[in-house]
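Below, in structure tokens: the form predicted on its own, a single chain.
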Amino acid sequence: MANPSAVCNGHLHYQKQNNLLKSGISKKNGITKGIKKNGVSNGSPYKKPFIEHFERTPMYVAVLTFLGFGVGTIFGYLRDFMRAWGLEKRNVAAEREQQKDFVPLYQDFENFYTRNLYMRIRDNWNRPICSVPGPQFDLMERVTDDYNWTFRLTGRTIKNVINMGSYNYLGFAETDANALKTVTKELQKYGTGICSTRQEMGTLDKHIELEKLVARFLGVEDAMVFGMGFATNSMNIPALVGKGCLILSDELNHASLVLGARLSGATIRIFKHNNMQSLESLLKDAIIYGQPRSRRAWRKIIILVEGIYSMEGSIVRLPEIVSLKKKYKAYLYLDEAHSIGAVGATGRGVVEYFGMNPDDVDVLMGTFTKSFGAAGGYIAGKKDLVDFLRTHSHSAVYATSMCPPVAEQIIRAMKCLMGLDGTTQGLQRVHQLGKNTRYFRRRLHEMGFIIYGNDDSPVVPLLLFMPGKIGAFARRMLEKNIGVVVVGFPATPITESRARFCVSAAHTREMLDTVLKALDELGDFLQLKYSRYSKSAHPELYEETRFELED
């Protein structure tokens, strides 16, 4: 049965059967409406059915987190007052005596929550492990004397921890000494460092075979790779725009997309998260009025957008999104980082998905840091844009080149992905980790938790809302022997906080069942079934309709 809490762009999905359903029209409020399917009218640029969950925060849930961050606060001040009193021992960072008449370096609002309410949950993050970050790894444990400031080590190794957070996407995050035969070849050959730029000395014949099989398997005439995925974004930019040019940014973009375009001195303009609508009146009013004051036209007016969104787990509208940007001439850059390997039938990314051409992207960008097992990113597209980035990127003329090994590693994976290594492995990871994702994801609405995102991608937001249950949560799962990863404000909205869990192709349907079943333990002890509209027993009983109620 359909999920009926299925949103798209914040408008409720619902299924229930009467003659209006079958003939395609809906009532709301007295008025009559004509369906949308997948949010598209008829005539819609989707293949197939493109569903993403995000169910509204029940009110009373809301409530009591407001209230919950509310109490915190008045606390919070109260010790910051103990503080400043010498009641209370200052652990943080402060100002020197010398600096007392300063402008406060350190002991500002910005820290509040740091010092409040961080610092009392921080036992749940910087989690050392001293293993492979396979299905599973090895925790170092440690402990705290004073509520979190300091930890120590014990000494003791927590084994087997099944590792819900990395993006270990298709499992090339290995140690198999076979498949790692070609990395140590290249390792001894080249030894693990360039010590030059791109521009300079450190330019090798690896990087050039790399760009070489990256473009091939993207489809684009070229490519060029980098030795780090977050300057992918921040470093290459502000190459391509610049001062008298409009940025277009989805809100809930990546930080290295959002630091590009600041570091780039255009205008930048914010559109709700996958909202056409919000888009092309950015896009209209750009065209209409051009830049402020001047009213001359924009240079160039360029949209940024992500393939899968790594804290909702939401898929761009890509076909959509490249209707608008040919229908305004604008450009298209598409950070695919979370995307490439992930989703596709042969794991070439969002582009796959929606069974697209790759020219219809300008700008193609991803990461190796995820689904490939290794460090960097790249940016591909027509050989123009190619030779110019060679000449003008900062991460050409500045960055160190990345390492040999790696690079190795990088083409071992997506030989493995293209079947050029003479297997069928690669396609197997993909459609296993299709396999496991759609599994987890049924598994957790029928249960009744609150998750986010699209039904197709491996990123699984799990709403747990409250201050209180951030720790609580991922301290009962590591009890369990699974280690997953919270999120909280201000990196989420302040009624949303979650647990993001990743699922990966090396999972075992064993593995994830044992997480399910903690899972619905701790669902049930920390009161975490938000939902409202967990899906049926019995889903014969229903039909399978989907449809979206216009404002």
The other form holds:
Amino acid sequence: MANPSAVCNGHLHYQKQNNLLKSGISKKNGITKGIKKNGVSNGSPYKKPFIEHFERTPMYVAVLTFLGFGVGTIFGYLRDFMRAWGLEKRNVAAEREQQKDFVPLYQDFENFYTRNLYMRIRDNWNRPICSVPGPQFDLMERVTDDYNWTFRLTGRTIKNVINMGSYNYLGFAETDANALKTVTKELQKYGTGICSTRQEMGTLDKHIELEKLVARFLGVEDAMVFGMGFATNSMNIPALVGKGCLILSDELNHASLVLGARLSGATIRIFKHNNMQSLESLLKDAIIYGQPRSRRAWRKIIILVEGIYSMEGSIVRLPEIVSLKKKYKAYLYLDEAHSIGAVGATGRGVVEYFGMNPDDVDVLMGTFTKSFGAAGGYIAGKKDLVDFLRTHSHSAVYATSMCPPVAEQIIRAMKCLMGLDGTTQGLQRVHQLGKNTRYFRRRLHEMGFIIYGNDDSPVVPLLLFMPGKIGAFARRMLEKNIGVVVVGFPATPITESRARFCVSAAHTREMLDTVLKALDELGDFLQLKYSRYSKSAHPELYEETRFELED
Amino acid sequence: MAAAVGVGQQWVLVEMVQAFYEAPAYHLILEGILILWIIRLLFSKTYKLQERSDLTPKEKEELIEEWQPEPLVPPVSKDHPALNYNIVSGPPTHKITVNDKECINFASFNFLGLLDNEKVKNAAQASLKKYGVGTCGPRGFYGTFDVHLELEERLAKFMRTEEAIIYSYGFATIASAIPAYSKRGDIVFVDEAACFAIQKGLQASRSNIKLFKHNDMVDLERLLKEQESEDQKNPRKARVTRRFIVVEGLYMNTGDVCPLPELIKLKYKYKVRIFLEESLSFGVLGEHGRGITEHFGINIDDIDLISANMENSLASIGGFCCGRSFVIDHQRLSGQGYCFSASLPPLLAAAAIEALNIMEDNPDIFQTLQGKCKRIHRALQGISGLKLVGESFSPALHLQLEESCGSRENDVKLLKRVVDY
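Next block: the form predicted together with its partner chain, after the form predicted on its own:
Below is the whole assembly, all chains and molecules, this chain first.
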């Protein structure tokens, strides 16, 4: 074996380049490695290593998970039966007496999962807090007397719970009076409401200032801001595409993108998550065979992807998508809800992370809720695009604009990130986030948990698999004063329930260590360390993968 | 026994060979040709009846090269009326500075004048100090603050219903509420003049939409009767098809109210549920500002769902739905704009709570508002060339041209000149 950096999945480096688009990055035991930089950039679109992990579920775990759900379902039927025959009290609200003979509002079966499985672990969601959602927050204590059917607030608060659930990537959710000085001033000047839409009386000078700043931040010609991130997608995609157009959307796109695509009336085709061969074959077929049945050419083809996928933690393969888009003349719509501010050397998102030109992406969309600690969304791109949206977007005509104090918060956060306020605080936050992310992921890998996603993404899903462990995990972490977010079916596939951590720049090393220690203990107690590839603490002494690949 | 069979077989074989020799020539030739033909057919390649040519890779490349998509957006002409927004500097209150010109504001939906109320601002400031600006998460993942819970309780108490649910954007409220209940195959009867948000909600729900003429109860009854006769034909399907009527309290597009008492009668007669959208009438109609149910004196439990946005009278941002727990609780798991979107920033929730306080403490502001509306209505009646559309107590009125100029474009230009003056 020659120098270590020549390793590339056991294949010759040069051969791999040609097969890049065809065979893609090879998977070996579920760990995909991109091309490592070798000093010779032979046309590889990736300038740094692109390492993503999607380890396959061990067989015994999948079996046990299905068994768990099976047992839950059987008990669900039993309880439904007992409730129907009056042997057990009904805890759910029922329809009014006067409307008993109306067609029932909910089908019994639709709510089966909610009634019987979700209800058992419902106390892990919708937990109310009563402080700023920073790196630590105060939780309101909530107890249930009847097994989660109703909750009661005891009035006590659990203080200083470490927050691993909120989308506070750069730590801008803060109450520091100095930081919020301008926001307070604007609130006093403008008040809270707008009471009008963009096209009527709703455009304030604050909005113009914000839009110019966003355009400068992203390095594009113009931008437009909207009052809600979800509504940005669902109201602007219908304005851009219509009947006779084709939308190619990733499997795991967010509900707002799916809703926007459906409302537009265009044909939707889904390609496998982050899978470039699937996307390319769809593109080829679309252009060659045209619209179904009539064989007319498509009016336009648009690809909908996200920067970071919030349930998987994976980053989109932007260089490959851009080269595909250029070859097949499609348009690219990039939703950077989680990635803006969180990845990239100066926080400009995935475009900067891959070292690409923002002009390559046709529509750059993002939200201000996650990294900027505010609310709302934006769409940025060429001036023609933004002018068109100003006139034709549904949101501009019918929906209210962003409120001024929120706009001011975004302005001050963006100025801080760009360094326009005279400090390097913004860059420091971005670097801190990168350090925290890498540290956290490395330690979790070493402990032996199954973690999904890219090594650079601050969204860290930790797989729990079994339904019983979802509730146990979240409750025990709360006892240790750590607040985590757990997700199960139907937001994830049925066997892949997970706990999702959102690393923040405001987390200190001590906080992360506390969390890691608690995870270690809990992992042993609940037997969550499923990974078959736990690395040692000193990889430079013993790189297991290098040995494996030399065959 | 076996020998006898063997002999029998041989016997048949011999007979066959003999027959072969004795057959006439044409017979043999015909059979020979047939056999050869069968062999040929067996070995030739199959072809499909419809000539679907498989393209060669070169042709595919050519097709890919030749295809030209439309531009992503069509070019917008420079003098498009909506391109240049009116820029407001300073707070959008009663006196507003538009494009550097000071005007009296008749364009914002600031019905109760709460936009520059000091108490509301102070409440928002206090909340800002405590919570910061954003909530950094959806309701399910640590985005539920105590101010949200308090606001929901206060709204439910104010409207005298069991429960209320808050959304972070007014448009998303009704657009998420309708698809949560009405799915593909259900039937929705909706007024023609319904606002855009309702239309989007209906489109997202994929239900069967039946439009009835604006405020025309006779037309609605006709549609309901038709539906009833359809049900007779297929009772099994009818038993699972849900039916809804969606109306607005005060219509944004025409400025008049819906005839709620007749709707309630139709509801019980034909067994349909009513969804009421009260964006303009919340905080405007009724003795205490509870909306159109108070205006007509109807029991609020008769309405299945009331949805309103807080962006008009309450001078905040967001929206809410209120009704019985049986109905509202469902949205907490299936309302798209609720589950998949970040929650309302706490300072806006605190501002809304304070605005509610003001509304409850000063019930006479509603009378003042209605008085002013009537005055304006009377004053605008006599202008020649322009027609006033809208009820006398509605704060949102439409001025329409009495006679159209001919084309829609000219109409729009003329109205714009009126606006610009």
